[in-house]
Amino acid sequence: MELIDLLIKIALIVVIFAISLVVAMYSTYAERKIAAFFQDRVGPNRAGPWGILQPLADGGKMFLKEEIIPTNATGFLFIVGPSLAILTACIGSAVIPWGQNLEIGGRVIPLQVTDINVGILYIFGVVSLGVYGIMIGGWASNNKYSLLGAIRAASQNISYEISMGLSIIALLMVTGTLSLGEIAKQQHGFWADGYFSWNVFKQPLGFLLFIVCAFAETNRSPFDLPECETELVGGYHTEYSSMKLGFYLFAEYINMFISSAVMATLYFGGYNFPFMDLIHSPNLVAILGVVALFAKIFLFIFFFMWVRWTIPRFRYDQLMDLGWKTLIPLAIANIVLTGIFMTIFK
């Protein structure tokens, strides 16, 4: 790899990292505004016009608050927990194709950090590692509420990862690849060869299973049992303050952002959009593709927030019943139906 290519990759990583943090930061503002709208309130309106500087004020508060480590906590692991949570949240973006390649000065600039041929397995590996940050933090806090929240998070993630993996198997049967870049290319445009090219039309049940599991994996309501305030005070981050608490909160919103990007890429065409072939400038198509992808991501983030203020929280037995007795059988049935369909209409 030439030096210029390495510098381009580093610049792309920095930009994606910065965008992830900004999206996570303003997701907190968006969530409070959306909650206020649903509840007929105003929401944040003090810091800056319409309260748009509220995330900066909240971030400043997190930085300036006193760092407290409980006396009986396991000090080193108490710090490792939130650090691992934010790390695993950020590295998931490495395999997501954010747009088609740009051509500047005869040089091709890919808008994807790396397109490995097992991109989906990489995403699943990162998601699996994320729960270790919660488990370590909950155990190291030496608090019964924190430990219960951590155990809930681990059980929930393990349960719903199975359904999510099975839903992806049906998609792989259709696409024939594990590369997110290749999956995005296969969904070129919106209509191709007399049928819809986006995978959501080929795998509607698989998408429904995936998005339900995504809610559970990101600990979003109605699956927010690991931090259930009415039962566990604050769950796994009860004992955390200052930026260590900020890391956990940021990790949740970054996971929501990355989950939305993955769902948009796997099922909704990624950076592809209708009538893109009518535009003859490759660079303009690439730029509009990035805009289209982020529009889809923001719609998914809005949906995450909408569901939070619409559906009440499950009981834990209901959550487990849904994962093991409903989603897994449906995912297996979806694989069987996909195989039958592909055999008949091959």
Contents of the next structure:
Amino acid sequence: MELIDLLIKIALIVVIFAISLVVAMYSTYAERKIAAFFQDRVGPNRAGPWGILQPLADGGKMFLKEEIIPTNATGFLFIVGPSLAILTACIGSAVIPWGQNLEIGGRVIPLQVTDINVGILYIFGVVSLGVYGIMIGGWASNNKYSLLGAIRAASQNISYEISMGLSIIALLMVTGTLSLGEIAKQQHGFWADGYFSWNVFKQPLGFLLFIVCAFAETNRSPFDLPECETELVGGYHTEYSSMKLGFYLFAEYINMFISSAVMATLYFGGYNFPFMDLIHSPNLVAILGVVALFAKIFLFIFFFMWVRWTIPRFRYDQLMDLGWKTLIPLAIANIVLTGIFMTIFK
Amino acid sequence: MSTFYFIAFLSIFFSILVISAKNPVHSILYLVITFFTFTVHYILLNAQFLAVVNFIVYMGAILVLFLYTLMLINLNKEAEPVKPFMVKISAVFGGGILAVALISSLKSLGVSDPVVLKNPNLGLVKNLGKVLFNEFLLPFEISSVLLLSAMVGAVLLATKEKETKATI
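Okay, that is the form predicted on its own; can I get the form predicted in complex with the partner chain now?
Shown next: the complete complex, the earlier chain at its head.
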């Protein structure tokens, strides 16, 4: 690889990393504003105009707070927990195609860090690794509420991973590839060969299953049992303070951003938008594609928040019932139905 | 070449830590790192699919379950049962036999070249699928039946036995 290619890759990685952090930062602000709107309040409005400096103020507060490590905590693992949480949240963005190739001065710049041929499985692996941060942190705190939160997180993640994997299998049968770049390319435009080209119209049930599992995997309400404050004080992060708590909370927002990006790429056409063939400049299409992808991502993030402030939390047995007795049979039925449709129509 | 030896060293180092760690939870976490080094080995062999599957299944599911179970059991010095003398003797005996078997297998050791691949694309999804469904179809199907029967067994064990309760 030439030096300039390497530099471009590094620049791309830094930009994506910065964007995920900024989006996560402003998701906290959006969350509070949306919650305020839903509850007929004003929301944060003191720091800067309309309160837009609120995330910075929160971040500063987190950094400057006193750092407390409980006496009975397992010191090293207590620090590893939040670090792992934020690490696994950040590495998911590596395989997401953010746009079509840009062409500047004869040089083709792919807007995807790496297009490995098992992209979906990579995302899946990162998601399954995410539970370690919570489990290690919860266990190392040496607090019964933290431990209960950690154990809830573990069993919840494992249960919902199964139906998530099964819903992806049905999608793979339709697309025939595991590479995210390839899947995004297949959903070109909006209408192709007499049918919608986006996967959500080919896999409506699969998408529904996937989004429910995404809520569960990111520990968002109504599946936020691991940090259920009515039962477990603060759940797995009860003992945490200052930036280590900040990392846990931040990891949740980054996860939300990444899973929104994955859902947009897998089911909602990724960077594709209707009538993209009418624009002839490829660079303009690429840039508009990035804008379209981000619009979809923000819609999904809004949806995450909308659900959080609308639907009450599940009880734990209801959560397990939903995962094992409803979602898994539905996912298997979806695979069978997809197979039948594919043999009939192809 | 040097990458392979470095990763191999890490694998062995962390596997030794797994059995020497005092705290069972630490030992599981070392096992997680050991499996991660295996994933790196697969990537070095250009077997991306196997690498990711190893990552998801072993690190992401099985070891999470291990950790989950260990966190539920309160393992500490006071709760540890004192093992009878005979058990210790038989453990030493069993371990000795295993050591003899391993050492005797050193005799048939041939020097392999782990870094040069005979078929570099074998680990990619497409080729792996073809190999599994052509050459190794029977073992593949048999192992899937085995997994299914294990699953049915687990469900059977988990269901409540209503009839026996009624008789008591």
